[in-house]
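Next up: a single chain in structure tokens, the form predicted on its own.
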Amino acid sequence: MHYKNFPMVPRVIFGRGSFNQIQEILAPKRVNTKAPFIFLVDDVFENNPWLIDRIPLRFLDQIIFISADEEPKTEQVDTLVAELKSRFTENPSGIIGIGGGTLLDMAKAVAIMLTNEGSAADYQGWDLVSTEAVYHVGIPTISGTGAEVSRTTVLTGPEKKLGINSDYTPFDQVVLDPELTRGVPQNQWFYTGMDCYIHCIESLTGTYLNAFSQSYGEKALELCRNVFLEKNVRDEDSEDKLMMASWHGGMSIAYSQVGVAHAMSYGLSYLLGTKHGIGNCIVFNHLEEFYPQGVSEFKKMVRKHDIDIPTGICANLTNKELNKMIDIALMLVPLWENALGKNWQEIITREKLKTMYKKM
């Protein structure tokens, strides 16, 4: 066996109000006054002084607001990197992502591409990055994606939706402040929280499972069950727990893999632009064959929180469109292998995927 020497986030701060310490965290990392800190912030906060006024801008530092309506694209990363290179004489001292999975992935990808030649699309895959990224910090404002702790940054490119999976992708610093998640709308809170729940189910039932992944996955699952099944209110305790569930869920898949729901939701996202959290929910809703207990429990959570899971989104797709989604899903070999084992191709045929997509 050859084991993966996995990089972890070296520094993390957790606590309500810990966002207020961002200045003391960043100050020692400033290269010089010409190398700015660039804050990539979800544009939902653009008119929110409660958050924006606490971002410490000095010298040439800048806030760039980015919409999370669509998931990050390689082209968007390339444009932003080119803009930063033309605007400043030196590479930034750091890139700070503030938002959900989209903003965290954008921050990771931009930090990588500032020091690596070519297009972000050239690095979609496993271990293709050769040069260490610019210092980068992740500050999640919604819980569930695990992007704050993962070694990937998921991007939609011209040919595929796939992450830049590398040892240089994980953040150098993460700030976990549950207070930042307080205004998340109910549906979004649920969809993103379910991303974490589905990470756990896929990891804990997968063929790649080991004690490292299991220990994190079981804890994340316990926290998800507490937040979404046992508790009847969204309060500070649930914000704290869901933030830690996201962290543990991300750590669980770090040393294993996700599975069927993620593979198929990548197809939805690539073709229809379906957001990751809701896409996973749409797919997982139909996966009793693979995850009977997980899907049953998921449906209980949907009923308890009165959440709407869209249906019929693939009903009017052409064969060409369905085939493109199937191509995208089948590219994700490690996910299928984790879910179903080495002989997964005997179970997952193009015809089977087509039938499954048509139910969604």
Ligand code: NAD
The other form holds:
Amino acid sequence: MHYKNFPMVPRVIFGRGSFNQIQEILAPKRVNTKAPFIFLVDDVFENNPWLIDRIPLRFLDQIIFISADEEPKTEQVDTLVAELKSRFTENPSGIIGIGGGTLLDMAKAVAIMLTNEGSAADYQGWDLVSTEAVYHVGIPTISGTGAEVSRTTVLTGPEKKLGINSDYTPFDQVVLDPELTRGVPQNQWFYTGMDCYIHCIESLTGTYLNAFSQSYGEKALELCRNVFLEKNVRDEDSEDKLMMASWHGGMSIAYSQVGVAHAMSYGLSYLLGTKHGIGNCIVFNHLEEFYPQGVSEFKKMVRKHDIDIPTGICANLTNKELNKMIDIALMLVPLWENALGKNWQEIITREKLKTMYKKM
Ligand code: NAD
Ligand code: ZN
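Given the form predicted on its own above, what does the protein look like in the form predicted together with this ligand?
Up next: the whole complex, starting with the chain shown before.
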């Protein structure tokens, strides 16, 4: 047996208003006055002085607003890196991502590509990065993906949707300030929150499960149940809890894997651009066969919060389109193996996937 030696986020600050300490966190990391801090910020905050006015800009530091309407693409990372290289004489002192999974992944990928040659697409896969990234900081403003703790940055490239999984991917610093999640719209709060819930179910029912993953997964599941089933209001307590659920859910899958919902949702995302949170919900809604208890509880949460889960999005796809989605889903071998064991191919055939997608 060979055990993976995982890196973890070495520094984390937690607390309502902890974002105010960003200046004292960054100051010692400034390389020199020509090496700026670059803040990649979700453009949903562009006209939000409550957040923007607290970003401490000195010397050549810059805020770059990025839309989270689409998930990050390798090409977008390459363009941003080329722009930063041409605009400044030195590599940045740090990249700070402020937003949801989309912005956190952008920040990780840009930090890696500033010190590694070629295109981000060359590094999609496992352990292909050879040089340490630029110092990078993650500041989530919505909870659920676990991107703040994970060892991956998920990118859509010309051929595949796959993460840059490497020891250099995790953030050097994370700022967990639950107050920043205050303005998240209700449906999005649910979709991204369910990403965490689904991480727990896929990890806890998977064949890769071990005590490490289980301990984090159970805690995250307990927090999700409290936030989405037991509580009747979305308050400060639930913001705090969901932020920690996301963290624990991410830790849980670090040492195990996700499963069927994620594999199939990657297919939807690649072909239709369906975003991760909602895509997982669309798929999970139809996975009673694999996760009977998890899906039944999920449906209770959907009803409780009166959430709209789209259906019929694959009904009119051509065979060619369905086949592309199936190709993408089948590439994710470890996910299938975790969900269904070594002989997963006996259960999951192309025909089976086609029938399942057509219901979604
Ligand atoms: P997101 O970052 O795409 O944001 C979803 C929406 O919420 C956007 O419209 C955004 O503008 C808005 N939003 C975010 N914070 C807000 C706030 N405080 N107030 C108002 N609106 C706010 O959503 P997500 O679900 O966090 O991330 C999805 C992405 O994360 C996908 O690209 C997925 O591939 C990636 N992901 C990465 C990992 C990883 O480990 N790296 C894990 C899971 C998912
Ligand atoms: Zn996920």
